[in-house]
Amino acid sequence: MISLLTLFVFPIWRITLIAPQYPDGVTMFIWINKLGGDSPGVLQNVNILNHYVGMKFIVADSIPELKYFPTIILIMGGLALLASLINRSWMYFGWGVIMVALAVAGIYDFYLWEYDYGHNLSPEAPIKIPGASFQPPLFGTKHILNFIAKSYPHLGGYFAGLAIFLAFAAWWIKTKMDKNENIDRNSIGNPVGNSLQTQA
């Protein structure tokens, strides 16, 4: 649960744009509930870079996911706490499956967000290249004209992945423990059979 809730502390993802006018790059961070950068004015600089090729301005208030994702994460955090209190293997497994589904849905949503910004370009852009798109990479590095775009998970994303891993690890450990307890219980409940096996 703690690993999951770090999404409110650390960014999930980061996108860095490197261009001649920004040789050190400008990095935009994506949190579960906001957008920002490694220094003040980063979002404005990213929007300036995007303006040259006609991409829409990135405005946090226009992204509805930033409003309802926090609620989803809080619900999943509550379910994680409930699973640890009830301590049943199927609950750990179910929680992990739901988190994997949410992660896949979130990554796909992120792809659609990038696609929209990279393809729906303004006809008034200073730089116009017919048929070109400026979609940043979903994961990795991509050259876009004189830009280099880098897109990778950040601390929050890694901690969320750790939470999923720990859920499946808890499911596996709890399943083994339950199986061993059943074996021990059956052994205690059948002492005659055990004695015959020992004599044989």
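We call the rigid core the largest set of C-alpha positions that still match within 1.5 Å between the two forms. Given the structure is predicted, the values throughout are model-derived calculations rather than measurements. Residue numbers count along the first chain shown, from 1. What changes on going to the form predicted in complex with its partner chain:
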The other form holds:
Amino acid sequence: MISLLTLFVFPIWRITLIAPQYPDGVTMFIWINKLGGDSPGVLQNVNILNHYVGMKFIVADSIPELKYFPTIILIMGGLALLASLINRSWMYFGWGVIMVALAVAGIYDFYLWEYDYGHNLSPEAPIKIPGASFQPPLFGTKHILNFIAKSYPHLGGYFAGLAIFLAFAAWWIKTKMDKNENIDRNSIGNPVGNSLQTQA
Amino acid sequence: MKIHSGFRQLLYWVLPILGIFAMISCNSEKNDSTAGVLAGDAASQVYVAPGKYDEFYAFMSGGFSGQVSVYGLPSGRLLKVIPVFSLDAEKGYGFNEETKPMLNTSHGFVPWDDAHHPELSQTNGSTDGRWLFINGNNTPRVARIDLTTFETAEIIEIPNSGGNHSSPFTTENTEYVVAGTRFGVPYPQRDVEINSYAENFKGMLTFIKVADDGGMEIAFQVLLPAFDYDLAHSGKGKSNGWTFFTTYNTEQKNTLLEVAASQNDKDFIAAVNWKKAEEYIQQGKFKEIPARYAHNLYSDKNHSGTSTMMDKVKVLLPSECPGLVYFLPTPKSPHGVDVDPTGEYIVGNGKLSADLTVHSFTRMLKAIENQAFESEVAGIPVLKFEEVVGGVVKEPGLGPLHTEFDANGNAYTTFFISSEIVKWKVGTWEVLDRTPCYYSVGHLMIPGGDSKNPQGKYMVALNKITKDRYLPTGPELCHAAQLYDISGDKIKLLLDFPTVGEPHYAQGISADRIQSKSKKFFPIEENEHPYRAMGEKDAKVVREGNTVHVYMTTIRSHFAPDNIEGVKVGDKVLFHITNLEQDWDVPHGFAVLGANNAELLVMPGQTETLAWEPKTEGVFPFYCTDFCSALHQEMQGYVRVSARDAAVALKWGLGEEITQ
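The form predicted on its own done, now the form predicted in complex with its partner chain:
Whole complex next, starting from this chain.
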């Protein structure tokens, strides 16, 4: 659960644009609830770059996901707590499956936004390059005009992955323990839930 | 045939001459190639590869340009010219409404000065990279430059002074910077006969307190006889608490000074005990006298300067404050006064003397204790020469002006007349080496060379005359710097490079003490300019009588608004330009046709104002002057100017039909 809540502290994803006249790169961070960069002006600087080729302005308010994703994460956090209290193996498994589904949905959603920004270009763009797409990579590195764009998960993303991993680990351990419990029914309650929290 | 034989005869004569000529030219080629080998060696020492940084910043005074130029060492590359005392149309300094107050004085707007001595702030006697101070000589002023922005942050005028030359040399923790008057002036300033010089004229030494945030205020002035106070340096280490000023014209003459002020065998170094002065101030032993002087402060929050007129100063009279000032007799019109890194030795560079006199601080204290006075001048004890002198460098050269020090106990003195720098050992007074300068060296600079901790390695000579040293540029030739390697036993010339204006003194500091603190842009959310526009939604045009305020923004690559109508002939239009950029190295410029001032160069997050008074009806373009992006050339707009009585409403807009 704590792993999951770090999503509110650390960005999930990081996109870096590198070009000679940007020696430090332009690094944009995507949080669960906001957009930003490694310095306060980054979003504005990305938008200034994008406007030459007619990309839409990236404005946090125009992305509704940033508003309801936090709620989903909070609910999932609550469910994780519940799961650890109830401590049933099927709950860990179920929770993990939902998280995987959410992650896949989230990444697909991210792709759609990228596609939209990269392809839905203004017909009045000052610079038009026939057939060019300005969609940043979903995962990996790609040349876009004079920039090298790098897109990789960041701390928050890794922690979310860790949360999923821990859920399945808990399921696996719990299943194993339940088997042991069948042999010795008097063994003590829920060490797994605790370990899930402390490990994270 | 006759002609033919005559031609042959001529050949007999001409061929040998050609041969000699060829030999000479071969020889000179050979010399050139030897020089080439040496030059190659020096070249590698000053070569800073593209994209690499210099090891040191060098701050050079601009002299009669009134500015400070910033160079990288060892490459000698010019990095920036910082406008200080003079208008700079390039940056809009003194032309835009925000910086005009910086050049205000008790004489009104003074758009030029003669800037001589840059001085870095110090902590524990080492340069700390916070601020650079510099004096304005003509209309006495001291400026402080902020080294996070490389902009002039403050200028304070010096009252009761004329020719602020012995300035602004700092104390070892930048408690004070000083300002000694070069010219005696009537005290108080009034209409008197010039011939009454000795009677009515005085010389004032000013101590400017520097606060922790850099803010300057005149703490006190010391009233002295009307000598010419030439240069200064504060003590350090054991001599911390004292400041030394050289004097000439102790004859107190007011005409034909080149003769009249060179008569006395010895002039003085005035030793001022500023810690003692603090005690006297605390005890209230000062006179508060009326004095009008401007104090100008620039803020990076509202990006504006304000000028405040001050009305009084505290003056200490040495006759009423025993122990405050002593005179150290020093041969022949000493120019520079330089204190070695230990604080023990005070070098008086007697510019008309054959020898170089070095006073000992320990001996000075002993002489004071023993009251070894040879006389008294205006109530100030004159110490006995023999009791204070610590050593003499015998006949090192002609016309000593300035001395700096390295970290190994060596001193380097410039000689103007013999055009050379002489290296000598502090303590043994032996001459170790000498090197010619091209030509007529004035000041010299070793990074940290006037502090407790010289950073050594390089030495810069600041030359007054270049003659044949560079390609000619008409009658006016550049002044120049020469860079020397002083890491070995022998001084080695590495590089010549021209300078901006006339470099008097300079300061050097290792880049790491400044580089990491350099500001990249101003956070827009911290902008407190009263006419800022925090975004394009704030862009607007407001009429107040005949004044039209344009709240305009810039971002790559357009102005908002870029079409303005409803301005009338006779209006004063104030373009308040806010640069909305929040990225490094993205200033926008602003220029409008017919402006009687200059352009604006607005840093990211900053607001600057250009006043424009259109004289005729028409539609006038404005545009961005600093190449900002691929669409820079499109960054332009129009102002429509109508007749005074025309019924054209105020309208403005961007990218759509313009609206009211």
